[in-house]
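Take a look at this single chain, the form predicted on its own, given in structure tokens.
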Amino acid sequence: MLILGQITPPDLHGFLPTRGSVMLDFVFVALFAVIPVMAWSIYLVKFRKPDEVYKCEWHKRIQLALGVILLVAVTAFEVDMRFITKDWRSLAEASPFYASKIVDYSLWLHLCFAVPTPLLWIFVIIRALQRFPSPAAPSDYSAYHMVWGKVAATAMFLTAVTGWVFYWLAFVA
């Protein structure tokens, strides 16, 4: 739309019946798929029988796919927030929690998990690719990987939960 010679962005509301942008809506919904897929991948290796080594390779493939998908999603999200939506606050101002700063506090809590989580995932994935045989199978590195995998999975879960809380407080309430 042209106003006084300047181009203004179109209505940036997303596909959900909320005040969120398309990318905020997409990430909100996508995490409802990512968390169960991540849990299923962990289940494959945690509860496998000794002769089911092929499940380790499936775990590897699923985790690599999730890592790539999350990297693309986070990149697209950051591009959207910085260059397209730009001002998420204007979308959140109608929230009853906005003026009291609860939205800001929930965002800061979310960022405490969201910022280190991709770094943890990168660390866990790179170390696993370096230390596990190919095709993937249990090794001397397995115990170490389980510890850091639990940390990364917990961080991902907490990123999702705090993100959902922030989204609800800012764009639904």
The other form holds:
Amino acid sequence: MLILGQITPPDLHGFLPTRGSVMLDFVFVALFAVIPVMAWSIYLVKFRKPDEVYKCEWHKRIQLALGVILLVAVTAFEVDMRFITKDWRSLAEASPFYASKIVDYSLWLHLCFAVPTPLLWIFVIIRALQRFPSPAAPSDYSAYHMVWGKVAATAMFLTAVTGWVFYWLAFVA
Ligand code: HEM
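Mind pulling up the form predicted together with protoporphyrin IX containing FE next to the form predicted on its own we just looked at?
Next comes the full complex, and the chain you just saw is listed first.
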């Protein structure tokens, strides 16, 4: 039987032909699905016709689903980093960008977006659920939500882009 504490990182290579762990590979790939789905959800409300208010409800459902996925991914990622992979550095040491600390800088840049993004999403979702009618439709809260919705969506997009860059520098190069 495998005891987690005895697994060394080289045993934990993921499913991509890189040095990433299973969880790093999973998040790397999942973000390629999350970003287009989020863009589609915003497109639905932004370009709806006056008689297509029902698209607001679809936007709500998609954003709630993405919010749950984001929460599960963050939790799984934390568990992976703390208890399973533990030391991502040993996986990244072979990168030509590791010694010069470029990998570290890219991680810091990524964390600048990755840390506030879940908080922004929780805030935007809770306020939207409280202030929009159900089924979802425009209200006097729309202007506020459109500003914070754009901030939350941009933060998510930049989390993904900086995450992909970090993954490539640390585990592909
Ligand atoms: C983190 C999650 C969410 C993000 C990032 C987000 C993002 C956005 C953005 C950027 C817009 C503006 C589109 C435009 O430029 O016209 C928008 C509109 C809208 N959102 Fe969200 N949204 C989220 C969650 C929700 C939830 C949970 C609800 C419902 C409870 C909701 C209801 C609406 C409605 C009704 C509009 C249309 C407002 C109007 O046109 O008057 N959103 N959302």
